[in-house]
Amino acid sequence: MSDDPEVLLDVKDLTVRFGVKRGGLFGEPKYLYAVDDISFQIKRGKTLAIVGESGSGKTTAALAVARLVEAYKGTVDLDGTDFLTLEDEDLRQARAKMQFIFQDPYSSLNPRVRAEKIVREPLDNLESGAKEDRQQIVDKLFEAVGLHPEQQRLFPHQFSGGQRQRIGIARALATQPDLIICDEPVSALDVAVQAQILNLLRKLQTDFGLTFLFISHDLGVVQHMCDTIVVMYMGKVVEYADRLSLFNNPLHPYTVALLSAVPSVDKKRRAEMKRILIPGDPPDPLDLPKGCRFANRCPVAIERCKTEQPILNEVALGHQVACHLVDERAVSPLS
């Protein structure tokens, strides 16, 4: 459990793994590590984000801490209560303090039922509160994500791709929870409507004080919405740090080539703003490297990098980072 009095959510040691097929009837049992040991904390009312190329990690993560993935090992501290360790009724109840905003507006909507029984379903599930103050409940969330009252009625294929995801996020509003996860809730949307949902999170999380721990493979929206940033590489955390730290002075090399993929409508940053291209591919998963698992990709790598896994120290005030190159003088081997 976490000390500070600000820290709502402390996830600590964090591990994920999955089984897969051995080899022969006799041979030993194989695991697939998609999250391996990895620990940070998120203050009320601020944003994390979770950010990585595909198979990094980051989703699974999500998913473990809200209890839809099994979690090897770990703890997950949900304003002083261990997540990982509750059961039935608790783990029923508890969930109300944790919802999820889903990345396809689509397919996360049941397409058979009405808008205004999708928000409601929450309140029903936990039997919160009378039958019409759930109504009167609904028809505040509807108002809040920018939704007119008649729209209740209507079922999912009859909203657009941004409507939809503003009734996902309604209904993860509904059992006032302390923490919400978006899984890449943009990353489905066109550009132009993507703005307003990201706006529209911004404002609610003033409103109502909300908690975010965001998802995303999109450094522009971080940079938007985020407060503080984890970066993942093939399960592990690479990089921790507040947000003007790590778009200033990103350390991690594998940071760096993420920033510089980033595109910008500023012609002298365009300039100034060197592209640093990722060759290869990532390692096996069944089969990763002692050292750092970025060293095979890394342009700067040295020997140690392929046989001593670095560990992740506080370079600078806030900022770690897991990568034998950066000291204390918090300077990007890159640079």
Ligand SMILES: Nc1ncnc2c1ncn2[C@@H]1O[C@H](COP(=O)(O)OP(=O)(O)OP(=O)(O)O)[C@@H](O)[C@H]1O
Given for the second form:
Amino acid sequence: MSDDPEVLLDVKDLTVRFGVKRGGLFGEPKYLYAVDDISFQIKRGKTLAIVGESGSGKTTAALAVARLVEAYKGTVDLDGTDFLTLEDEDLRQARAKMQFIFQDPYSSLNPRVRAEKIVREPLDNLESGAKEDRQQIVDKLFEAVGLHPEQQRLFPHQFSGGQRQRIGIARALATQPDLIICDEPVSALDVAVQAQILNLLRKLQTDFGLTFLFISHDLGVVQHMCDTIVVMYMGKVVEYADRLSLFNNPLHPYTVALLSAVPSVDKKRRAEMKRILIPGDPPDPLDLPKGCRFANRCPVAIERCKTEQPILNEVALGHQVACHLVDERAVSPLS
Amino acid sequence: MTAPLLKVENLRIELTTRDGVAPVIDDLSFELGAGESISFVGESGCGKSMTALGIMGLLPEKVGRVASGSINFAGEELSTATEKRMREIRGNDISMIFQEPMTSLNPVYTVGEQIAEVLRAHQNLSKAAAWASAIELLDAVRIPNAQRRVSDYPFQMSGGQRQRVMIAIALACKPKILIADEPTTALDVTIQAQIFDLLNDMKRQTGAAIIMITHDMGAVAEMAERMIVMYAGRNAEQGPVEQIIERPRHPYSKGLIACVPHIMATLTEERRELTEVAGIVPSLREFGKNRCLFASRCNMVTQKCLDKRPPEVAFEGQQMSACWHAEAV
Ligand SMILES: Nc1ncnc2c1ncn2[C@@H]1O[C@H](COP(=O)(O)OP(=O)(O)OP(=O)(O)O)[C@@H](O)[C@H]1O
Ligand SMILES: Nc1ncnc2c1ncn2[C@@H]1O[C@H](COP(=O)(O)OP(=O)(O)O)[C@@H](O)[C@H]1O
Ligand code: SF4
Ligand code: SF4
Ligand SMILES: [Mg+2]
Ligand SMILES: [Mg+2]
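Could you output the structure for the form predicted together with this ligand, given that the previous block was the form predicted alone?
What follows is the whole complex; the chain from before opens it.
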């Protein structure tokens, strides 16, 4: 348990593995470590983002935090209670404190249920308060997310993508959670609608004191939304830093390459930014290399990288990096 | 001035749907010079893909048709060309990379067979020569171990690799124009950077002109010299990329640039609220009406905008905006 009362969510050594059968009928069961021993903390009212390429384990980590997939190892401390060991009624109550917003506003809402019921359902499930009170909460939520009262009676298909995402947000807010996990909440939306939803999320954060775990592969969005960033690569945290440190002084070669790959409208950035292309593809998650998982694509890899896995090391205040070539001088090996 | 490679004039493409006939492309004109790169930007549903399909002669059968206007490629009119002639054009002069790489590759043939087939159909190569060329092309699009990977099936490749195979196929006939419809939307940015790098290299080497469709202004800034901002089937603004980013003359382009949280050269503590463009793109039913179709989302709207479609106003440096109040933007 975290000693810091400011910390709402404290994730330690979280590991998730999936059993994958391989090699014929009698083949040894193999395990895919989608999330491999990761730790991070989120302070109350703040936003932590997880970034990384497709398949790096972002969604799996978030699902494990919410107990929507089973963790193989590790602890998830939510506001002083060990969330992963709770049972029955305690779990139900704690669940209400942690809600999920999904990527796809098209498939995450039940098409046969009216909007008002979708939003009210989490309250009904908790059986909290009288029915009229619940309806009042729903009215307030519709207003808070910018939907009209008369839209309560409509079905999901009668809403646009952005409006559907608003319904998902209202539903997530219903139980007055402390923590909201947003998994790619705007990637399915057009840019103009993205802006509407991002502004809404930030406003709700201030109004309700929400804490966000925010997953996105769009670094522009991440930069705008978060206070702290976790960069994942093949199930591992490779860099963990506050927003300004990460964007202005990225240290891990993967992070540097990732940031350099983002196309920008800013002329100055385009002129200054040296693009680091990382050739090839990430390794097979079922057949990970012994050393650094980034070694086969890393432009500065040395012999040691092939044999020894780098561990996450605090190289500057609040800035952790897992790379053999980054030390307390906090200089990127690519600079 | 030499004649442009592609000249589209007053193009109108109509779609017949349950709700009737609507102009999905409504009076669109633009030019593309040899070796030039141009970008189409706009939210989904604005007609970017339809423009591309129109040029390729691949409009949805029985649904879409060029109703009026002209698509002139190197002096030849394409909008009235026969299907046989269009097939030749597609094989030799203009090729396209589609939005979804998985659906445009055939799952039951190896990537090598698919590339070789294109080569044989258009270049009269022997089987062995086509196969050798296929390996060369895979190598050119930087598939590691091309010799071996040429016998892979599409499902054995990652999304980025499949997209590179698509580029290899599109380049197989050494086209004069390459149309790329959101070629990287489904891919990670590191892979996107590889693909962009590859496209720029190919452009330099073969001198192909590129039409890139995207909704990402950053990608436009990186990949194109000129851009066309499309809204509801119409040209909203056209001009040099840098110039429009610095000084947009249409409220929609301005909104598209300002609503995105861009990464700037140096990040500061300050984070302002994103500029919002309220509402969404109108449905096809609204297309073609004699008014500004952006009016319902525009904060500069006046009565005039609702009464009549705005004409295109020319600005210095080849910039053009279809807005009644372009001067004031
Ligand atoms: N239920 C499952 N069974 C087996 N493997 C899984 C399962 N879910 C995820 N994986 C694997 O775990 C790894 C991490 O997947 P995850 O969905 O967490 O990635 P992600 O970072 O969210 O990617 P994306 O950006 O594509 O959403 C991948 O290799 C994936 O194939
Ligand atoms: N086969 C089709 N039949 C009917 N309408 C279509 C068809 N394809 C596209 N449309 C409509 O045409 C409009 C423009 O589509 P499209 O060119 O795909 O837009 P973009 O590429 O800019 O997202 C949209 O309203 C879309 O719904
Ligand atoms: S440990 Fe070695 S291979 Fe891994 S990122 Fe650092 S330098 Fe590159
Ligand atoms: S014509 Fe009017 S409504 Fe249309 S973009 Fe210009 S100001 Fe806005
Ligand atoms: Mg995911
Ligand atoms: Mg499209």
